Amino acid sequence: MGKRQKHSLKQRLLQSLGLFVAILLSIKLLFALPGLTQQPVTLTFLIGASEVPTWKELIKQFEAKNSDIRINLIEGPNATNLLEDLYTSAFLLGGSPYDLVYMDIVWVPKFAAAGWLMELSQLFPKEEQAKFLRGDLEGGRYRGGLYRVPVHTDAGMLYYRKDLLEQAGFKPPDTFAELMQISQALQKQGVVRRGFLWQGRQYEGTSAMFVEILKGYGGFWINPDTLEVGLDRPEAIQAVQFLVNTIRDGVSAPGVVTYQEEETRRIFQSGEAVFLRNWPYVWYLANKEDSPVRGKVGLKPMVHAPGQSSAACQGGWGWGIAKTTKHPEQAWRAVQFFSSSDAQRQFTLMAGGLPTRRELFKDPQLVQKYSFLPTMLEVLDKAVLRPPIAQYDQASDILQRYLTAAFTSQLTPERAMKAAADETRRLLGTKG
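Now give the single chain's structure, the form predicted together with alpha-D-glucopyranose.
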């Protein structure tokens, strides 16, 4: 082979190699292109402002692990009924921007009945469901379907000033009468201004609080199976009378009718009252370093009438997926992450809301910070649901209106509860 021939062979080889590399490169580019140009999917949801900092932290972690998903968090009002109104109007108007629905337990029947939520039982197998608290899970069902994965549970409790009770030689109260006696005794001694703080404003929190007092007198609101209404029964009237008496006797301030959870928590935390009805998140804040009542607070189930037992209202929040979402697969990935053990543990450590996975109630890290956790399981297993019916928000509205009328002495407890019962029966179509 001559020198020239050798050269042209080399050239041809080089040319074919170049072609080969070029083909390889373009194939690679062809596959890489969609990845380069594809925008991440955005999932949008609405949440109460006070929870935003905690969720931002969890969202950051989720996005770091899921580069194909971005979360657009919209900040809403804290009161559950206002948040519910915003979700409701978005779904009613059509074209809702929400992919995920951060839901209070009491919204589920309405949202499910309206067809706004995806049914989740295919995605959420029975073995996985069994790891969650029963009441929270049941609260996510409607007519056999499952519409919500619980992430944060709530049960109303009685907070008390351990130090003040000990100093005055009182045991924590079990009955409504004992709570009144202790309050009045400590108020008389000038130790505190007020006895008992509760949520009396016309909003959903009042209904939740009232369920506990009502059950503590042995009464009920609406039986979800028979739609029987118990609001004008003697036990319900006694329950309203008790709350009215707390204002009449100065155990609760007249201003209690303007209080939501946070107002009552702040007053209690500043040391001005002996007792507080509230959710478990208060424990975390009341025991923070800068809290004047740090280490001085006890927590127990709500007081009740003699012969009856304590009742905690079942509250709590969870995730649903909007039926209209264009990204159900990504939405489910987010729900799985946010309801995972690790995310729930972090939520509790950061904000004090309780988890919904049973195992976390024995988690050493959580129990160290929240010593009451193991005993909370018992309270939660017996917690009372607000009536799980599709017209719940309207029924709650009626109750709130007439409770306000009684709390502000516009109507006597009897008249208020008679009117509330009648209107509720009309709503449910059960008025004979």
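By rigid core we mean the largest C-alpha set that fits within 1.5 Å across both forms. Model, not experiment: these values are computed from the prediction. Numbering follows the first chain given and starts at 1. Compared with the form predicted on its own:
- Hinge assignment between these two forms, with options 348, 315, 100, 282: the rigid parts meet at 315.
- C-alpha superpositions between these two forms give a turn of 17 degrees for the smaller rigid part relative to the larger.
Return the form predicted on its own of this protein as a structure block, the form predicted together with alpha-D-glucopyranose having already been given.
A lone chain is what you will see next.
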């Protein structure tokens, strides 16, 4: 073979090799192209308008660390029941747009029983669960499954005017009787118009308030394991009678039967009352620079009957994952981020919501801004859940109606609670 032929053969071989390599690269590029052009996954959830600014900031941080995920935040109404209705309607109609479910603690049984939520136990190790407040974590369970990771908590407590009690030589009350005695004494002296403010309007806030009084007398509403109803037991009747007595004796204003949280907060903050049952948000507002009671307010767990213990109705919000989501792995990453210590710390600093991780109640940065946090932990450790049953909405409606009948003297406490218990048993299909 001549020199020219060898050179030509070599040239053809190089050309063939180059073509082969080009084909391989093309094939590799073809398979890699979807990954190079893939759009970020979008996760959607609904939230109340008042929380939007805080969550937008946290979403911005999450997206910066997770370039493959985008969060679509839908702004909804502030009213909890309206948010629940919107989520419920979307799931009932099918094809829900929501991947994440930002939910109140009392939605969990209903949503879980309906099959709308992913069970999260396998994703959420027990050692990680142990870092959260017990009541908040239990509020995310239904029939042994875990469906909600708590991100900020709430619990009812007793606020009091520590300056007025100190001046009159009283210690903060531990029992219902002491609360009544102190209230009437200060009213008689003309120091305040009202003794005790609570939420008596016919709405969910009254159910939340009542479970604290009920537990304080040693009673119960519904046992979620047996569906036994305790509303017509002596302890429940005593709890209703106490609230009726506060109105009858003038310790609470007759208008208390129309009050929600904000009405009671404004009256207390104006300096017209000694005691207030309300949620943690009041502390921040009562101690603002323009507040008449700034620096004069104390807080403690709710009072109770002798021989019984305090109770704080467990509230709060957390994250679930819709069973219909097409992106469960990305949704769990979002839940992990939003429930992390860092995100909860920022939420508390920005919005005042209480964290659900125990360690944060002793966090120096948070305690410096919210000095009541260590005391609040004492309240939260006495948290009691509203009945975690699928029919909770209907059961709460029954209770509210009959409490209103008792508060407005349409029925005696005995008759009201007997009727409430009977109707609740019919709802649950149980016998007395």
